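Okay, so here's just one chain, in structure tokens, the form predicted on its own.
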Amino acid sequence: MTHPLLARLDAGETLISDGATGTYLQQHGLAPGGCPEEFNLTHPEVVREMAAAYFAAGSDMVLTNSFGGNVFRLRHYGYGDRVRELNRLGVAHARSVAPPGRFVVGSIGPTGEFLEPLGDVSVAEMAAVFAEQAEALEEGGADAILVETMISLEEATLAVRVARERTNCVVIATMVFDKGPRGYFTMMGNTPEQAARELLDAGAHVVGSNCGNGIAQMVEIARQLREATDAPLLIHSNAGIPRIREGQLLYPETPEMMAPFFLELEQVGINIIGGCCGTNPDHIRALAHTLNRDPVAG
């Protein structure tokens, strides 16, 4: 049976995703350099309020507060032995405020480590790390898993394969591309076309890009991805490139500035549209309005 999320994409619907997690948590008490996933334990009301705010703004799907919820990253904060607990809690908080028909998507970010021979981590070790997190997200009740903000295609495809093998969740995967003299590439030298092809070959149901760029650049990346594949695509754009003013990190792209580009993404054929760093519920409300969607009823 086709998962309801995929069924809606197959029917031609454009789904609205959420905005930034880290930005929201930093505005609600997360200290610079703090552990976002710790908030699942210590500030559950903030995590639930964040999910509720995005759902109310019009999100069809909300990501869990689990981006850095792998053992490598959690060890830095003294939570290496609580991976499953923190990931399950992240799902539970979002699920507790999800209206009927909306989806909770488990976020899996980069491990922060490099595979051999560039780094010290074997394929088997990293696969076990991804398996632990993916299984915990499914145990918590996630509808889908988003392998996101990846710069290494090798790491991303490994995470996708593990998520497909070890869970029954829909699997989405996104990479970060930067523009250079020869066009858009990941930090490791992969083009959007190559990334899309290899992520789909690894088993991803949906592929795309997030972070790293303002929305005008994300439209350019979206066009390249759409030219490369007919598969469902996701774009999560930053609210521009951040600037530091009086010690504060400020993102320049307002909801009003991003709105026409949201429409352009839909016209390009992007199936899931949302925000990344610097975006907030107001950006998602503008996205819902731009796509002629009721931000309350969805």
The other form holds:
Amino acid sequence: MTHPLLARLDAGETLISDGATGTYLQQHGLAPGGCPEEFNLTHPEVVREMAAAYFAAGSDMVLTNSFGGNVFRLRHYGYGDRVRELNRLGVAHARSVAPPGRFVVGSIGPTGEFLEPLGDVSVAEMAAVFAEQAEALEEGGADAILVETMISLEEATLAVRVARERTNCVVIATMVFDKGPRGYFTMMGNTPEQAARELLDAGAHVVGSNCGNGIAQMVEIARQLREATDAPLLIHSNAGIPRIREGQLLYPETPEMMAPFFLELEQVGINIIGGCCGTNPDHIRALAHTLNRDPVAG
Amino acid sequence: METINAGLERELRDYVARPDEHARLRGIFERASPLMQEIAHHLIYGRKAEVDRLTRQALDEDYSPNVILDDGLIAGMAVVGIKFRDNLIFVPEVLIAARAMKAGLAHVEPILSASGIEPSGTVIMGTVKGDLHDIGKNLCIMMLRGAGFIVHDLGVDTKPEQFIEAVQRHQAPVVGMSALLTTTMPNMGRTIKAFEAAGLRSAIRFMVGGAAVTREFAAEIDADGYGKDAIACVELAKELTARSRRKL
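Next up, the form predicted in complex with the partner chain, please; the one we just looked at was the form predicted on its own.
Once more the chain from above appears, this time first in line as the rest of the complex follows.
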């Protein structure tokens, strides 16, 4: 049976995703460089309120607080033996406040390690790491898994393959592209076209891009991806390159500034639109409003 | 003047488009012996075993370590830097070339330091507090060492006190800070503030870099320079070292 999320995409609907997790948590007490996933244990109310705020703003889907929830990252914070628990909690918190018909998407970020021969992690070892996280997210009740912020296509395709093999979740995969003198590439040298093709070949249901250098560039990346494939596409743009104001990080793109670009993303044919670093529930409200999707009160 | 070998000719023709860079590198390769040219070419393609073997051979043949460095290793790395900047190669290729460079340096460095040749400078490098990402920083370190700098690597999650302690212990005038996460970028500014509080700010030049770091951001936190990649980092370290020397 087609998952309702995919069914809605198939029906031609544009879905609204959520905004940032990390920057939201930092505004709500997470120390810079602290372990975000720890908040699933220590500050469950903050994580739930975040998900609730996004749902209220109009998000059809909310990501779990599990971006760094793999054993390589969690080990640094002393949580290497609690991967399953932290991921399951992350899903549970978002699910607990999800209105009927909305989706919870399990976030899987990069491991921060390089595969052999560039690094010293074998494919089998990294596959096991992704399997542990993906299975925990499904056990917790995630509708979908989002493999995100990837810079290595090899790592991203591995995560997609593992998530498809080990779970029945919808699998979405997004990568970060930088603009260089010859156009958009990942840090490791893959174009949006290559990334889309290989991620789809690996089994991703939806592909796309996240983070980046502001939404204007994201529209360019979106066009490139749309030309490369007919598959469903997701874009999570950050709110521009952050600046420092009085010791605080400030993301320059306001909801009003991003709104026309949200519309452009829809016109380009992006099927799921949301935000990354620096976007908050106000950005999502602006997105919902722009797409004529004002949330019904309550 | 030597004939430039076919491999390096191809590199110049296909990849080094800027006339000034093309002329400069052509000059270096024409000065370099066939053996040095071979080292440079293997280095460009990251062939570590060959760079390792030929560097040892060169030392056995009584090449001066400076010649091996300038005409072989650094000349090859210059091509890598240009190709990286121009999107012709990417991080994997640079990492592999840097490893080959390191293999060559391992033979040359002990002789250089024993002969009392002045290093290009001393740099303290670290990823700031709370940030566990070190790919970019490690690339910078390899390139800095390749350019003759002594680098003290403080690793990831480096607290301001650790930077201060390292600066004092090693008498280093230049500190390089890296942050990948937007959430940890402010810790670069906090580290500079900690140097101010310790009365050490004026003696130190700070360079910063990282995925979301910009020139404007560097200025906002009162850093002395911003490098967009590992190649820029080396140029910046040279400039900041020169500035700190003028000041002393």
